[in-house]
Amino acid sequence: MIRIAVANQKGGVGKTTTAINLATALAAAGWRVLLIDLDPQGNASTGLGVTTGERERSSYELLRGDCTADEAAIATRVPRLDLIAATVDLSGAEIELVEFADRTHRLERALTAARRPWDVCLIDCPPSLGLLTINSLVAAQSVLVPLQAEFFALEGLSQLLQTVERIRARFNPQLTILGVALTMFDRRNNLSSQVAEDVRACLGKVVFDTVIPRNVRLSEAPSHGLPALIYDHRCPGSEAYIGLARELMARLPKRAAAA
């Protein structure tokens, strides 16, 4: 199971829109996807439909050991894509997590000791570089990072990347950084492409292509609780995620391509 943080410590990048739409793409392609809400908010529990009654088995049991990643996971209305939601008990793990000498592994374990046939599981994190955050990236094998194109953003972005080089020295030598996307950019906006530019000097190519557009319909969708590329496939927030996905999958290995 390839297994992708989407991570970024600052909040309103898009990071849950981007984990809930990827999702959806990649099992529309015929994958088996799990996606798992490690955000306390629970955003992309909410954005893909599932109620807090639904929620009987959390994020948070799974990290507490409480039950396993298969009994944790839910279908959703999104074929082959199952979700591990979150609940507010999950803002309290922090602090109960420091109790445990494997703190920093404990989702890793979870996922490694998974039996159900997932080929991609896509980890939401919260914006913020806690033992949430930090179990997320032990326990993946690469990091996406959504970027908004505003100039704080960089900030953020810089600081994320010292964190992952941390995590890669002390816990995960085999983290890496799968791409930046950029979201919610505005072509009108002048800022945005300087943005855009400047991210692209410094990274290269490790910055996708495709950029996901400021579109209202990307906004709307979580309120019906469907990702847009159901909700409005043909707008142009979906039609970037797509392409954004297409990018994606051939950065992914091989065989889990031809999967």
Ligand SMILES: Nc1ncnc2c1ncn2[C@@H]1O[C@H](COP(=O)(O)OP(=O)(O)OP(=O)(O)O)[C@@H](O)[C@H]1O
Contents of the next structure:
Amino acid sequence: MIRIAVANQKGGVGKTTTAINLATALAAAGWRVLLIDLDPQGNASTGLGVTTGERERSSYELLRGDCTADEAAIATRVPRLDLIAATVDLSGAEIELVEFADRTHRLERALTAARRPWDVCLIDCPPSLGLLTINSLVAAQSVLVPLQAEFFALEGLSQLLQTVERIRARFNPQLTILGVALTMFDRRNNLSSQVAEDVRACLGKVVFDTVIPRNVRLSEAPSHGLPALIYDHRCPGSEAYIGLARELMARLPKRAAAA
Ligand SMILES: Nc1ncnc2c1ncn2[C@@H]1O[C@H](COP(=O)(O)OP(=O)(O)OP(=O)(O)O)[C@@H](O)[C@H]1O
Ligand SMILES: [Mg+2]
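Which structure goes with the form predicted together with this ligand, now that we have seen the form predicted on its own?
Zooming out: every chain and molecule, the one shown earlier first.
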């Protein structure tokens, strides 16, 4: 199973929107997708229309080892897209996990033991570099970094890259940066273009060609419990996520070609 962490410790940069819509695009392309909501805010779960009552077994129980990934995964309204939801309990996990000797590897172990034939797993990380994000970086083979096209875009990125470097050195030598996706790009705003240019100059080819525009349909969709790709598959935001999914598949090993 291909495992991708969607991470950036900065809040509100489009991690969840990216995770939900990429997961949907990959499922539409025929992949069996598992999305793990690893953020106590539970936005990915809400955005997929999964009510709190339906989150009986969540990523919290999974990390504690109280259930398996196969038991925790629930089907969503999107064919081929399963979700391991998050509840507020997860906010205590950062502290509770400290007691476990294998605290950094809880998610990795749980995913390795998974039996269902998912092709790809996306992990929606919380806006921090704590144990939850570390678990997902240990469990993943690669990281996708959404970066908001605004003035402070690059601020904090070096911290994230340092963390990735540290995890690679200590726990997970195969961990790579799959790509950086510019989000909330506003064409009418010169600053957005300037930031995009700076980011490309600084990071080079790791930045995806596809840029996600600021699009109100993307922000409306979660209130309907639907991915934007289903809520309005023709809006500019959805089209951009389809383009991003294409680029992403081209960067993934082998299985992309099969699909
Ligand atoms: N391209 C976009 N155009 C317009 N609104 C967007 C876009 N991307 C995300 N949003 C909105 O911006 C807000 C933050 O996005 P999102 O929740 O995806 O970010 P996040 O990085 O997951 O946030 P957090 O760090 O809190 O988990 C949400 O209200 C979302 O609907
Ligand atoms: Mg989020």
